[in-house]
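In structure tokens, one chain follows: the form predicted on its own.
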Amino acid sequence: MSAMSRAIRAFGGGGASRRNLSVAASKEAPALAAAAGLVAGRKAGRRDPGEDGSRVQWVFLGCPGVGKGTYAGRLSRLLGVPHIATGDLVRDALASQDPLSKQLAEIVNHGKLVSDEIIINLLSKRLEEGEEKGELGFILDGFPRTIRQAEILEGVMDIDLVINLKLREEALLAKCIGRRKCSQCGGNFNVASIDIEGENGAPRMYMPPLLPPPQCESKLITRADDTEEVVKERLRVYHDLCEPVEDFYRARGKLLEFNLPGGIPESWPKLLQALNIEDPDNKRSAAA
């Protein structure tokens, strides 16, 4: 087991206190930095990304359905660092024959948050696999979701930047309910056409549907947790438990808040501008 995995799992124990986290982090930090190919003790804050994968250690925050996976995935490909989504880790575990899958199904289908212990175990396993492959840097999506998780992460690695995506709640609800996946090719689509009047002088928000090609139309499936009742519960849980994480990173000067102005073609170039990143193929990637 890697030093990083050992530290995360140790910190994830039920009896870990703030003082224990601090002591353990001071002992493990050098080993973690070496194991992950990172440089310990870097100055926090935005840096010019892309020159070296190890220079990108980012986190994406935002409500369920806001588009964390979409934008984190695009940045992952652009910057050449892995996109690690805890939602994907959970779905992979759900699809497995692991005894954990039944427990996870009960939690997810009722719109509840998966426990810290389960998430940390899944993440530590993924980090260990990445370390063996020689991965440098990362973009985390879906972790941390709680103050406790943020403290764990702060204790074992130096996060450079936390990108907090924001979108009006009525658009979020429509997006989540409209999500579809092709059962054959695995492609992700959205049948929702969102057209919302602006508030207080803000421009109108239009987000066109992302429709599947003809060969996928008859094979679309809806996630079990993408119902109005479950989505509303997920949003309520997020506001109760995850907004303090925003405050945690805001107080450390690491939070970049980005209000999505619309769909991908409109939002992607503005996000790149906010991050001071140039995309040599911007026109094609924005329209994809």
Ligand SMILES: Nc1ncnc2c1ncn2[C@@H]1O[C@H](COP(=O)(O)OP(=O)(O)O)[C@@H](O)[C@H]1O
Second form
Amino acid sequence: MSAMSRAIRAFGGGGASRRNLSVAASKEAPALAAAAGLVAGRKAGRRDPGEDGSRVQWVFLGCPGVGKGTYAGRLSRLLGVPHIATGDLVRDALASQDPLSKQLAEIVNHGKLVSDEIIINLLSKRLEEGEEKGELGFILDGFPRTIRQAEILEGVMDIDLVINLKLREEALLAKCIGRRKCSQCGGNFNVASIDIEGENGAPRMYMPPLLPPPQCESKLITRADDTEEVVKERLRVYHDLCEPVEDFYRARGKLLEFNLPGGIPESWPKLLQALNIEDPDNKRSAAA
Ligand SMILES: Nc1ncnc2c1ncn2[C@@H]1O[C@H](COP(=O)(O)OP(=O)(O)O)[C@@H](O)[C@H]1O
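Moving from the form predicted on its own to the form predicted in complex with the named molecule:
Below is the whole assembly, all chains and molecules, this chain first.
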């Protein structure tokens, strides 16, 4: 059993206070603590990426379709830390021969959340594998998604920043339905063209499609849970269960709200600015 699962047991077992959980976690979760590159229970201040980005322990929150995967992936490459998306861990489990996969498909393809226990087991396993490879730091995407997950994470790790991505509601559904992935190279694309009129002082929002190159065109696949009906359910679940997680981190002073102004070319430099990270593209053009 993984360290994080033991922490869950302590948490769910009744009577275990958060303090006990932290103590239990620091004793029982050396793997988890080492994977995070810190001593569990030590409350460090926010780690700015600076020269050594490898130690950031960040979380991305945001509705389905907002672009968590895109921006978390870009930052992970820039800072050299692993991007750990629990949705990907779930999809890997779904594709496996695991007896759990049928049960998981039933939940995921209806837009519901899988149980906290299952998700923490998957995440814990991934962190332990990372630790074995010497990974330091992480950017979590899609976790935590419930208050209970947030409390468990807070008890065993020091999250230093939570980035809450926001996009106008009208764009989210179209962005999910337009998502495509190349089954061969794994590239992510989007066929949706979003053009929302500016209203009540808000500027017009234009997000052009991100089309695949010709060699990927015939190999595109769509996620089974990216149908209109399922996306609407995922958005409902987000508002009910995941939005309170934003309040959880806001109350702890860890939440950075970021309103996406449009597509990647507009949003990426602004996000880097909000995070106090030097834009590598500007650096290159300044050096040229
Ligand atoms: N932290 C989590 N807790 C529970 N279920 C999760 C979690 N992360 C992912 N899942 C499951 O995997 C599905 C896909 O997740 P993800 O790719 O993050 O989707 P989204 O585009 O909705 O943010 C979710 O709808 C849910 O069923």
